[in-house]
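So this first bit is one chain, no partners, the form predicted on its own, shown in structure tokens.
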Amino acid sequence: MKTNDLIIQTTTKVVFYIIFLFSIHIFFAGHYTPGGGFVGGLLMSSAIVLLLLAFDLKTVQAMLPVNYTVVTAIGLLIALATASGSIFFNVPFFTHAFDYYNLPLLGKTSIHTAMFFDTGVYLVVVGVTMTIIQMIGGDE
């Protein structure tokens, strides 16, 4: 027997991109407020999750053909790349600097050594949550 989910389908696909956006403002807010890197990738997991219940495992792999396993080890190598990256300046381990620039459409903005490493922390949260999610709900 076929279900009839076009409802929570069509509801899922404005949902993820609401909740994708809102995990993107997270995580760039958490630099001056609570969040960052993990709770926005949290965000960004339960988002895929959510596309997980209104479709099945091989529909969300079509739709997002992304190796979270790879996603976890570049996050991996962008936070540590980041962590370390103090000692060839001779400064303590996960020393942070910060700088202003002024860019094209949101004009003077400061950019830290803080966002890379939650850039790292954010893509680590979501490839290895979205692997333990799959691994379990992939078995038959």
The other form holds:
Amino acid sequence: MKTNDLIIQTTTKVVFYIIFLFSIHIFFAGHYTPGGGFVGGLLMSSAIVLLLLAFDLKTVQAMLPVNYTVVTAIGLLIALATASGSIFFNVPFFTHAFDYYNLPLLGKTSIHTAMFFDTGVYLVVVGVTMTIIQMIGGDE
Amino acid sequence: MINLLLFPVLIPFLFATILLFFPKKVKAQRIMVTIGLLLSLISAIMLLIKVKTDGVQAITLGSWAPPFGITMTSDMISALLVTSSIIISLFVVWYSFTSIGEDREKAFYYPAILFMLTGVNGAFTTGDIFNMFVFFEVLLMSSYVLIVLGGEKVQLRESIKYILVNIVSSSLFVITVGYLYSVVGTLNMADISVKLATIGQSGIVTVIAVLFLVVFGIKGAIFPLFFWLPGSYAAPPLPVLTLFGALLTKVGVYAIMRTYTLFFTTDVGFTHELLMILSIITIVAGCIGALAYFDLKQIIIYNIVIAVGVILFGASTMNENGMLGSVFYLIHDILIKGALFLLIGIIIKITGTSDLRKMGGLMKRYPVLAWSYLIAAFGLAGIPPLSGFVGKLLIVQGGFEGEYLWQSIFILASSLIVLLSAIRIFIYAFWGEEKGVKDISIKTYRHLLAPTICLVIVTVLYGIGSEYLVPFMTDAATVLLDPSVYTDAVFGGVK
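Having gone through the form predicted on its own, I am curious about the other one (the form predicted in complex with its partner chain); can you provide its structure?
Below: every chain and molecule of the assembly, starting with the one above.
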């Protein structure tokens, strides 16, 4: 039976970007306000799950041709690389550093290596959640 | 290189992550996993030498001061355990090349092994009780993957039991750490040790000690809590069983030894008495199981239970010889259980069954296998020049010195039963008329035999060379008996 799901599909097209932007916001705000890589990653995967609900698995895979196992692995590598950077400076593992930079659009911004670690967490959460959902949802 | 003690944890983790990128390329997986394990072995040996020359190594992550950051501590016992766990993984991986089958290799088998090694090494190295919980979960989750990988019916059934038991024990672990945190207000193991010493003898601390015994007893299979072990360990394929049998229960045993020597030293009369009684009953239960079965796997699995009891008995005596003996026996047991499981793996491959009554007469066609099995069996029982001897001798000596006469006699008697159970396999499988022999190709046989023989040789060298190992073992026992060595290393220059 083919149902007409025009409304949910149209809404999803709009809402997806709002959730996506919110997840990015939560991710960057994590250092000073509640949020961070884990919640941000979950929000991002919930946006993709919304796509999965509105469209079917094949369409979404065509939209986002991503292998989520690889996403997980990249996330782990980023987290490990950030933490291991300290090894090269001969300080204890996981020692973070930060400094202020003048970025083109944002102006004076503090960049902390903990953020790169959080990027790893973000990617791992997205990768793992989406792998689980696609594995259970996909029936091939 | 102040980060050296983290390398045996980080290198397997790095390589496991890299292996996630190309699961289907079996050859590349094999090469990378070997490189990764060799690198970790090198780093572990460097760490061993470093700990031998410079004493206990400690580092607090993130450059925080010790009680506030996560401390990683590598003393002699953890360096030794890390090295032997990497050695076992190396041999198991080598054995897996011919034995595990391509389907499993393509389904993240090697990454799971490396993640498990990360967890095991991390649990051995950590100096923070909650971090230990996290590393326990890392190794348990990878072991869930390994136990169910392949999806045979029996694996599915047993993995449900295994996961249920471990989730219960993990929740208990969190609750216990919660209790401990509310009593001492810290999670750093060295700091806990100092704080508990100032609190002194108090009821709640003893309760927490017993709770820790329950938690780690489930992981390490001591008497009333080993019920999950025989079924769950018999389910996965042989290389996985080898890894589990050699490493996983030992992590629980190490955790008991660590907490009972570092934390709970104030009410020894109750806690260590309890540990001793439980370890003796564990030995008895293991002996009954080892004699009762005609199944190769079950016999060796119950031998794990016996060994856990013996090691914990040595630790519970809390004197120099007993502790030295249990460190010796712990490392011996990791190596010898690895060797025995790989050996019976070959027997099962040849005969196609694990029932002793359906096999016989392998001696004529496979003499090398037979003699190396005999050597390993003698090593297990503790016949003098071989590896099990020194450890058990010292444990029994420690028992007599602590005036635990009957308990020590139990240990000696258990050796006889261990020998009997292992020799029974030898008699049934290798003597008599030839039956149940399926021809496996000579190439497969050789490929399976090579890592096994090498591991047997390692155990023999461990036995013969115990003289050279004594200084290492003494260092390990010293740290266990004197917590101040440990805490001083962690707080070096801070307090």
